[in-house]
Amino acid sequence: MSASADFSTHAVHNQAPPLAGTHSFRSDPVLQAALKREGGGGWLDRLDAIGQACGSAELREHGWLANHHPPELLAFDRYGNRVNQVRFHPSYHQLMATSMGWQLHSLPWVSDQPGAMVARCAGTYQMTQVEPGHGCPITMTFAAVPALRHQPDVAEQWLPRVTADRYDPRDIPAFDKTANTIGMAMTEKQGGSDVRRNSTTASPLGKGGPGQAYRLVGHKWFCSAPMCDAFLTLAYTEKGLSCFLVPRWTPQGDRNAMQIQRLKDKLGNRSNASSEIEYAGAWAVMVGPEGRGVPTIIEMVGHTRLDCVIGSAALMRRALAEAVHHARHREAFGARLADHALMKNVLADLALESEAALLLGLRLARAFDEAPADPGAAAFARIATAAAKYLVCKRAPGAIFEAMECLGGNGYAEESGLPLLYREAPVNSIWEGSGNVMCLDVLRALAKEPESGEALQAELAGGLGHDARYDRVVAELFADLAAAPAHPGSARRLVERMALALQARLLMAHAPAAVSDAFLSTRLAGDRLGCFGTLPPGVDLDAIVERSLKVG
């Protein structure tokens, strides 16, 4: 054998282009028609810089970076000064900045053009594909404004700094920045969703009540995001659970007493830091009435829930988006693995959960922006938000487990994303009420307000007469939720046919024909096995998966 014998082994073939560089909301015909349909059309414009922007390689490479380089808890200085800072990657900067800057945390606050809440979702959809964990505080930052005008004199303070649009993330007193974030500090290790076992309480520094300063001593079991500006946060006082906003820094300037223990070490994304804190006599001004603590945040509670359907979409979109794109481009078997039947099974059967799950997070959005002159848009999201978290966000596991299998071995791979998408996946379940309490929450909604059931069984009822396995299961439906509060160990099963149904009233009015039908057949007609991939002889794959991921 010659000395000049080529042993060069490492030569890259079949192997997918980057992703990167598609643009998120050209490549997206499913948003695009969305956006339009539920009042964001006004929007476009600021949504396609938005797409182009994350669908950036330089973004895309923030997102991978602000994950691969995890938060950083100081909790002492050089000389021994409790400090309580955390610090991050410049890339979560860049982020949040980013996210920012497209008022992704203030919209609907700022704006009166119509349509502002749905085209926010459209693009917090969007920037969640190129990384989820920096959306906690904007989530945060965005929901704890309806909370905050429940006291006039503290959202006159804070309020012109909470919805600025240039991220500031500097550890200064909040008065001193020109933006704040907001977080939230509201279970304890002995109660979890059950707030009323917290502990913490409140002494009055005065007078006492709402405005009003006080002194908390407790312990919170998650805080999330804790470089925020101020967290609300629950504690009792003599007349029971309130709601209060706690500063990291105190009004006079000095480090307020709220002491980080550790920062979680959690399932999902590595970019935002989850912590433990003590409250050692922290300052804190009353929000909203004493004894009204739940009440107060009820209203945020619920926009953080519409987030977290949001978010789970965005998660399936970004690994359906990865598995298409991998499949057209990568030979098996003498073919593209998008041209074998099994394969293009199964990209059809995820295509059809990522649809379902976008129709129904944007028609929520819509109910939003409508709701504070239409009080049917109002009861309708009181009761399908509920719904929709608990569907769409148990759905999200399992289609991005099943994206990832899609790309076989390099989907297992951190470098893929997928693992990032998998782990992030359960959080929105059970963040702001796991499956349990969002199905009590629609039985408690069904029993003590009837008009939801009422606005639901409204936005169903405008789908029937066109398809006989719609009106079949709508006509059960119906029946079940005059009886569904005296059976609560069936909520499960009776919350995941209303929000099944929902999808598929969307689809039925607003996607092509085979994908309503494949969804109708498969998610209401019961002619599907359980794991995806599985859609009966006679749909149209080529159809669908040629819809998911625009190409040009």
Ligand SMILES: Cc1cc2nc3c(=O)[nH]c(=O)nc-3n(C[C@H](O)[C@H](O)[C@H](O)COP(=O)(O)OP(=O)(O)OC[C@H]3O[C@@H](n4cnc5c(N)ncnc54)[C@H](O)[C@@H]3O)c2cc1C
Contents of the next structure:
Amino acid sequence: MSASADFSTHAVHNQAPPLAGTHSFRSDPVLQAALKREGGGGWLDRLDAIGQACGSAELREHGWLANHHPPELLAFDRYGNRVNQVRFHPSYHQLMATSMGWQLHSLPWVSDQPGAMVARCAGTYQMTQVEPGHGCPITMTFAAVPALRHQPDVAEQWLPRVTADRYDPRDIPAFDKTANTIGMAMTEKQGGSDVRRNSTTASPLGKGGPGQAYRLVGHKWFCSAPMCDAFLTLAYTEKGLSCFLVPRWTPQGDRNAMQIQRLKDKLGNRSNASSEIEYAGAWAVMVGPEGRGVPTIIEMVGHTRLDCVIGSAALMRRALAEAVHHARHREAFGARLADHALMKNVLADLALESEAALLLGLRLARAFDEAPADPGAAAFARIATAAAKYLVCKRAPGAIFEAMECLGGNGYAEESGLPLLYREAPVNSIWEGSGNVMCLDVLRALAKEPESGEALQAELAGGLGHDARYDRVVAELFADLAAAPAHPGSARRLVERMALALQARLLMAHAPAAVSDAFLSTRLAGDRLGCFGTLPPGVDLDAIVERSLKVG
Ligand SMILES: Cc1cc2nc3c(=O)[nH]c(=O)nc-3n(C[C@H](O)[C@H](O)[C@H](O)COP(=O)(O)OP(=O)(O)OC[C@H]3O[C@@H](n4cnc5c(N)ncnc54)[C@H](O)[C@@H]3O)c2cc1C
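Return the structure block for the form predicted together with the ligand; the form predicted on its own was the one displayed.
Starting with the chain above, the whole complex follows.
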């Protein structure tokens, strides 16, 4: 035996094999069932193909590289010309091309086949597990379409390329590209949630009004994905806050006067650039009625909020899959981690959270699919999206941390992928309406659009009569809704129960009894202590964990 073999210590034992290579659709029976149930059954083949790719080591490597080589600002070229470019790693472009190739930015807008929104969300759910940051421009491009439709002449010019599926990263005029991406610029230094505090101004270049050209002057404190081809922007005219489309290049083929000042140094979401910008007389076209900027752009916001729910569910799913996989392969104290009673409890609890989040996300997606032809579905989507965004996005960071701990020290190391998920998670809660703003939005919907409260109650009433714990919580909720308008200080309490009741309703109807019973006893009944892994005795932990990740 050689001397080096004699003293070699580097034998690798008791480490889990990589999870990469696991088909992300076939390993997820909850996703498969929800896709079919919510009307996306006609898209099974596409989702299966996406699952194959999303499980592949190759795509996961692109996700890794895009985050570990974050974008860089190139404000000026070598000659001193202002170019306002952001350079991304090639893997970022590969992720963008992949998501756009699957039409995750456009499917419901270009397909008449039923269930297109559900299918698109199921695809987004899988792709977010590969890499969440590039989803920002994908989501914004997708969500911009309903807002752009407020201005038919602008929509006619732009939508063919906004919904096209051949990603084109070149920094050239939008009309010369195979596909365009759209960003948004609402938030200013002095106000994000309260956009009425915006100070950016818009002056008409001619007669003014919808579809007309303006010049914008002002700053935006957050503008993500600043290499998008155009940005939906809020700015003041004499008639009030209005919505504009600001292209990177003017119709004359010059660089628009939209200057990227710097990129944000963010907690997570690192593959994606978020910038601060100045409009120094930028050319823009008005979208929608003058002075009605918020109602115009709110169409976009409604769709990005849906994606926050799907995105947070996806982050939890990826974390859960990593935790279950690790626990099935790692041994400690004479048994696989997954066979230790307390680890089973933690994994089962995480699986409940993950399943409840996905079921609610895809139920919402179905409401979006149905909304154009069904006012009841639109009313349900209006209120349930806000409630779901509040709860699901809030639950994600804690669930991901708990999953990270299942991997022990390995989970804290970057290579496990868990730190990326953990750092990413809070953004879904903060942007597009932070937690409090979402809860206050639910109160606003109840007050101003009473049909939304009625739609929510109709949904919940459908689950009555099967479980006393559910019946009690829903009865209390209905009593609160019937009483005087809720005090803003109690809004979180009200909205949390709404979202939990919606999740419970879905689990009672569609999940095995082990899952719905455990969820009801911990999330709706009163004996939960707070942390994950506190499911009460009698819960069928094995059944819950077993179905969470099917391999082979
Ligand atoms: C990574 C990232 C990317 C982003 N990208 C974009 C982008 O591309 N375009 C864009 O326009 N914006 C973007 N944003 C900005 C984001 O949408 C805002 O930060 C968010 O809307 C909150 O606004 P704010 O930061 O001004 O906080 P504020 O509005 O000051 O809110 C601060 C806190 O106060 C709470 N609050 C506000 N009002 C009330 C109230 N009435 N009662 C009780 N509590 C209240 C909020 O819930 C929040 O917790 C991005 C943010 C992040 C983190």
